[in-house]
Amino acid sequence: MALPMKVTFTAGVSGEWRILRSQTLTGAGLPAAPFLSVREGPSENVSGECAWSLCGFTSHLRYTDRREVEALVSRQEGLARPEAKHAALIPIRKTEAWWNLAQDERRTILEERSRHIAIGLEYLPEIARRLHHCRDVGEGFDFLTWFEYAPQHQAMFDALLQRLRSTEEWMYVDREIDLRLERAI
């Protein structure tokens, strides 16, 4: 995968993913829509039938040390696996207090105290994930987190989210929406 890569998530009347649920956990929500499309690379203008569109960019791993990078690479499986018929898009925005911390302070909260990376590793390879950065491109979120998994791993995915949301890191989240999806085509 070339870095950075633009990825656009568009909700509307058609798409390869059916939106099963959209739950606003904190902050403002998104308009309702029945489907979601995911486009990698340059995208065309969004049509008038679009309820909303969010854009992010893949990037290099951040806040990870060499051991964590090697563990992620060795265990992570790719997206679009045939058995991964369920997905989740979770847009997240963190508070200004988070961004006012120095990077080493954010790393300490993220991993040393909240164990974000270590927790995520426990759910690989069943839960595939990709992070899209959008803080600096004018979106209302900092990250668009994308997950794919097989239907039998739904409870595992819910457990992953519950653990992450109970950490100190999540005290810095001021906008989060949890969209659950199933493959429509």
Given for the second form:
Protein chains: 2
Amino acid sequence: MALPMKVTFTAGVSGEWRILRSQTLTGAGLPAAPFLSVREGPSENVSGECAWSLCGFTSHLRYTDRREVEALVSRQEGLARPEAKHAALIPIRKTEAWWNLAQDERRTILEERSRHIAIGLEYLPEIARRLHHCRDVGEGFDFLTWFEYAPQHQAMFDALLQRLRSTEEWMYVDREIDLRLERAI
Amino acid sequence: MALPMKVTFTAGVSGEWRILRSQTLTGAGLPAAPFLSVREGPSENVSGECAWSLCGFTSHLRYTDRREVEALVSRQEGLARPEAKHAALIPIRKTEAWWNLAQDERRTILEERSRHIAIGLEYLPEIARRLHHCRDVGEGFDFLTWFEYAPQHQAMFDALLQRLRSTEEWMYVDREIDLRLERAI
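Shown: the form predicted on its own; wanted: the form predicted in complex with another copy of the chain:
Okay, now the whole complex, with that chain kicking things off.
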């Protein structure tokens, strides 16, 4: 499907992913629920049956330069690989101070100093991911990042998160929830 | 109001701006209507009474570096100046080729080669403007740019548009409509 594509994540009593753990790292949490469904494409408003629903949009890359795009494209794999039975959904919000920075200042912190893109590259193709933007649509978060990986790459994924969370960029994160899931169907 | 802020432009039989002219420069047009209303903040879906309605979101700057931000802030004036009785709404869409470029490539075309930011600066404070993003929300356009100026700066505004439309950046524009308005109330 062409970009931008709307993706809706809905937590409730059913869904193709079982929620194994929901950890609130910073800021307000989300209600607990046993399952998560992920819907791609335009959607009607979700009914009152769910615990929570968040939507975001896949979009063009906002910081990545041409060299980095080529490296990503050559190494990354898509979602829905049969072996990728584990997933994570990590909604984050960044502070007003972050959004008030100029583009060059944000790029400098994100990549030149925090190595966000370079660190992510080290974990390809094992850790597949898709970024969804939601700052502009009032979701209470700025980004919903979705990760998929095989169960044997759990420790690798935890190491990736630990490295990103120790960066200067993460000092600008003021809400973060870490949901871990496994394929239920 | 804090960013991002939703803004809804609705054309129909009433509104605080009279539509003087609607010119389709590239791609599909929009239905004709005599008035335009501009609503800031969350809005219910617009009823069927209107000719068309487009919404977008003010957001953080995507290309501007710190030096340029300082220059803009020091020179720009806000909307709703009493003397700014003329306005323009210019919805544009860019091609997939544009959105498939990396961030550094888009910045190079937009500013280093097309001088988009520098040209806009030359027309401050006379030509006030506000950019609204709508690519991620499926509006048929990527940006809705709103301009306000005093009637005596009409020629200046036309010159600004002529310069921008002659740039390399504009080769990536595949839909553009130029609506001119005057304050009706």
